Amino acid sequence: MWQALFEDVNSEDFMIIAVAEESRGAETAREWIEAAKPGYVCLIDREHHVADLYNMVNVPQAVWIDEQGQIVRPAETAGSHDGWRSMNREDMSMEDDVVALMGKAQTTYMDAVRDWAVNGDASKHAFDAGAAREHLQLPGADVALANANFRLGAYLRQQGNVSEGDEFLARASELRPESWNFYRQAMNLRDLGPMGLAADEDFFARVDALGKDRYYPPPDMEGFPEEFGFEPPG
């Protein structure tokens, strides 16, 4: 998807930079990052920097950034839908309507960054200063305290502190709840074999308590849909 991006406006001064949030390093991210082949620049940030910097709580998560450094676009859903949370969790299948409308995500996602690195400032999608702001969402204390305890708990999980690295990284959950990079990054660390969150139904009863509120939340974007795709438990 985005090595397609690329490959199309690869003329245009325009660059992605993937950056894996992968708690475990290369260790588990190299392997899907050579497997996609990318022209693009990625990157490994085991300590989450750039979760922290840009305020981050899902993957995948863009910013749109312009030539001079600046957001033109803060942290948001890169083109992913809640629909998936329809799919037949004994065989993962979804029905094709589901699947219709998670494409439509994508490719309006898609198109939306397509135009803004072939129009700059006079891409519809590009916010000028005043909306960037309006959408920045700036961390609190509570932010800042739930990111030094993931650190310091993924830090003592790779010391060999097990036991007490689990605690500060449930206490960075507690404070950060919409945080689903800790809550998965966290079962990353506890090695749940090749099925990953497939086997863990912890995960899905923490999305199933979401109801009606979204785990992808859509991006304020013309012709993003809107549509969960499904009927939410409960």
Contents of the next structure:
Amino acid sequence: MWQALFEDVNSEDFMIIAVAEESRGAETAREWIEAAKPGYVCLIDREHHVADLYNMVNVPQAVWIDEQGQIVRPAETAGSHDGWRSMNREDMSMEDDVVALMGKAQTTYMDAVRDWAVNGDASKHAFDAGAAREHLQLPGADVALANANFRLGAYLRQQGNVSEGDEFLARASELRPESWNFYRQAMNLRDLGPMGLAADEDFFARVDALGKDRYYPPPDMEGFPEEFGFEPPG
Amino acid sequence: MSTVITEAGPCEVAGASVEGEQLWLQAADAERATGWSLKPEGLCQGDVCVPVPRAAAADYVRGGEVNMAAFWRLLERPVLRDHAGATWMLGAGATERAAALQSLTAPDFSLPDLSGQLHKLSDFRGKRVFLTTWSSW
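What would the structure be for the form predicted together with its partner chain, rather than the form predicted on its own?
Now the complete complex, all chains and molecules, led by this one.
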């Protein structure tokens, strides 16, 4: 998805780092990465360390970092939109206007990244330090404890201690229910869901329980659609 | 043999003494596993030293051993252990994570690519970096 943007910008001054939050490791990510034929950097993060450091709860989320290593946009949804929640779960169909809204979200976000990639701090989408701090979501003690539970659970599983590993992974999700990363990675490790995708009835029940809350909170970005485009349940 | 996991990764430690929720390590092992070393002024990492609480010194240090679990709790960082007490997780604290983000300096990390080669975020200083996450699941 990012290769076209990377080729478009084609600048020595710009790099994309795509981190796979993938506790199963490199081999699970390999076919996806090789299919994308990336010219940018693709890394494997079994421990979800980047999500921990930047306080991320979902994929895709992104952070913009300037030439001096300063955050100019903290972690936020990278162009995705809640429209997928309206998908017909039998035949995967969606209303045209929702599809259009999701496309608008993607295009708006990509255009903003491109604008910043080319123009740097002069881009209207790059926050100054004050605005960047205002947009930060800071972790509390529960989040730190959740991250420790996740990391220990993932480690125990890697060591073959599956049942105990799953206990810690479940605890991570309890402590931090807003982390779809924790919830879905744990599902994925338990081999749940069709086609290797961590989506089953429980998952969709959890999504429906969001009601007016967001699976992908819209970024604070001019032109980015904030409307759902459908009536969420509840 | 015990395993102590910190942000830097897992570390095997011989001769750890596990007493319930307490994890006593030889000072040299504690330093190897956590980066914190026992000095006359307290437990130190780089320029930072945290004094051993005087009123309860015996809960933290005895002979050449350090109770890293107690020390980690003193730092208000999460401490977890598996049921057997063989694997310990000494996690990062919310305060340090929040402070790092508020500084706006992008927290550095080092991760492998598909071939196993490590890349650090800070290797890309001088470029604008779009750091994004994805997953197969």
